[in-house]
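Here you get one chain, nothing else, as structure tokens; it is the form predicted alone.
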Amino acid sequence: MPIVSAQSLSFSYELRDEEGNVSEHIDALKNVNLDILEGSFVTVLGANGSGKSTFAKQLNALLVPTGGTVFVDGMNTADESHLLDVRKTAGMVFQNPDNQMIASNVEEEIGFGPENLGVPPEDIWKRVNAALDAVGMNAYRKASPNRLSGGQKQRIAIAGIVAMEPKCIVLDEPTAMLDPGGRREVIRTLHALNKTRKVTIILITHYMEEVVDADYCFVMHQGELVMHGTPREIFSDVKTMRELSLDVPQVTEVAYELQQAGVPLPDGILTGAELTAALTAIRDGKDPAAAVREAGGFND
């Protein structure tokens, strides 16, 4: 069973006039249908205004559908009797980690969530230790969150969710405010959690390089789901991605431009190693697609 299932999901924001009357509805999500498998690493892409952040908030019941249904681990997010269980199942991490920091040191910050869930004190500290290990931040347990770098703060925010032991973590552009080094730290942490703890990761992002190693990708445009597939399948269609005002990884862009110039490269090149292998094969009169496979590509 999917851990997340959206069925004909729609959501409208209401605009009100000065007298408080509804003057307009803005459709942020329109008839979205998708399933996300438990234990997968999934990305959701879209330009500004595509509805991807509104979709993320549906998964933690911060917003509930105005049409259709969202199920999280079999629970209807619109059913208030399941609200706490939905939020235990799907933890949320937002763009700015400072907005989620309330404690004076790191270990207290991580223990705050489990304490609110009523976890016994002896178990809270076990969870704090395990969460710090999971994000590689044990050395900073006594530090003030305010003295950490952006990437470290975001890892602590993720650890705070991990300590609550959710099956799924939803991250709404968690690297948007970070430098490239901080972004790499956070993405490495997420992949490690996915692989070692089998936590489902749902990453909302506009950084294409963060998508390359995902299991599956959904692309949204003006509130609708317009593309879905593996990253290689999505990035093979450079023309459509451009039409949606989205980029592709830099290596993929270079390969596409070389294709347009007549170089017989295969579609869907994602890494520098794949591009090098393909160009070398063409030079040597060999099959570039076979060379990409040998370099580890096209096996996803």
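It should be emphasised that the depicted structure is a prediction, and the values quoted were computed from it without experimental measurement. Positions refer to the first chain, counted from 1. Between two forms, the rigid core is the largest collection of C-alphas that superpose within 1.5 Å. What changes on going to the form predicted together with its partner chain:
Once you line up the core between the two forms, the Cα of residue 22 ends up 2 Å or more from where it was.
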The other form holds:
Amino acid sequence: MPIVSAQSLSFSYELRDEEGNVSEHIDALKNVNLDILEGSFVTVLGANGSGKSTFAKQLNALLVPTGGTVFVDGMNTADESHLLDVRKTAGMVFQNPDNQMIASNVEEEIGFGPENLGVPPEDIWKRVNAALDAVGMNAYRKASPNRLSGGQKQRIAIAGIVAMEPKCIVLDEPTAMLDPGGRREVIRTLHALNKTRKVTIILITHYMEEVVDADYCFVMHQGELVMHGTPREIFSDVKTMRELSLDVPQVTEVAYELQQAGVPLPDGILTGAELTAALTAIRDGKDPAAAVREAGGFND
Amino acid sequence: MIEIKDLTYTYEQGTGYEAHALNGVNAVIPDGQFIGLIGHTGSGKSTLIQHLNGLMKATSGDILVDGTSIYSEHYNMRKLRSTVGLVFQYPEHQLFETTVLKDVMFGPKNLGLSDEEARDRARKAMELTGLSGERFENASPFDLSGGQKRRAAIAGVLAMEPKVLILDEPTAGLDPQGRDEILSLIRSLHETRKMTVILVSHSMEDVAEYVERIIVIDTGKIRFDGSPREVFRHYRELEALGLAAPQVTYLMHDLADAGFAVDTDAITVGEARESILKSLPQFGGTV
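Please show me the structure of the same protein in the form predicted together with its partner chain, now that we have looked at it in the form predicted alone.
The complete assembly is shown below, putting the previous chain first.
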């Protein structure tokens, strides 16, 4: 059973003018159908206004569909009796860590979630410890959140969710405000959670290089799901990505530009190691695609 | 020209929490330069830019704008704030008026200009940022898209006709197209209006593509100051400072290690393409 299943999901809302009359009807999501497998690491790409944040809010019932259905771990998000269980299953992390910090020290911050769930105190401490370990922030447990760096704050926000032991974490542009080091920390933490604790990660991002190591990728455009596939499949289509106001990782772009200049490179090169292997093969008169496979690429 | 001389800013001076946000910063910013200011969160870069338009006052050291210390007696701070325009992070959060035109006029009106002059300037600024026409003038700023809101906020600063434009992460949270629009706008302001631009950014790729000089700040001190090529040569040291080099830099080093005669100083996609083609005997000279 998929952890998330959207079936003919639509979401629309109305804008009203000062007199309360409907002035505009907005279809933020249009007939979205997708499944996300439990334990996978998926990314959602899309231009501003493509509906990806609206989609994210459907996953923990901050919004419920106006058409179609969303199931989270088999529960219909529109069924109010499941509200708490849906939110326990799918935790959310937002863009700005400062908006998510409420406590005066890190361990209280992380304990807030489980405490609200009614977890007994001794178990709360166990969960806080486990969550701090999971994000590598044990050394900062007594620190004040507002004295941490952006990347550290975001890891604490993630730990606060981890302590609620969700099966799935949805992150809406968690690295948009971070420096390169902070971005690395957060992405590494998410992959570790996914690998060691089998938490399903749903990452919404504008940074194409954060998508490269994901299992699967969804691309939204004007409320519709327009592309889905492995990162390699998605980034093989540089032209379409550009048409959707998106981008590809810089290495993929270099490979694409070289292809345009006549270098016989295969589509869908994602990493420097892959491009180096392919170019070495071309220089030495060998098969570039085979070289990329040998370098560990193209096996997904 | 802006001269920053031994600038130091100390928080909670004389207490146990005393900390130097800036610690002896020296730099000269000539007119018309396009500078990238990089550093990890908390490195002191936001503190530095707030000093440049007088929002914060140094604990010691000096800033000279066109030869005059901004800390000298009777210095016209109001004029400084119109000379050095500062666009904060997420500037669209500061939009507040009922129409875009009124919002953009707010700055020039605060400078004491008449309604008419302020309106002229606002219209010019809106044209520069691609928001011209009645459609935008009368629109509520809150009905604009994310990228448009940000351009409206930038127009508000441009309407004060600054000589120096400082932008604190102007592309944060924008999609790739929105990012390219803002950066091309900034480049054209620099090129056509000869504006001095200081771009604070966490995107090494953007900095590599657009600026002519990079200043790296860490623990309140300038660690590197030079052309993008020079600065990104220190990519290992930059990583230790919580920064990085553009992805292309890593690719070029991989290729050099594999025996390709490529330029490891290439920092943009265009430069990488050219250098790689030259290094492939079959494609040499096809550029």
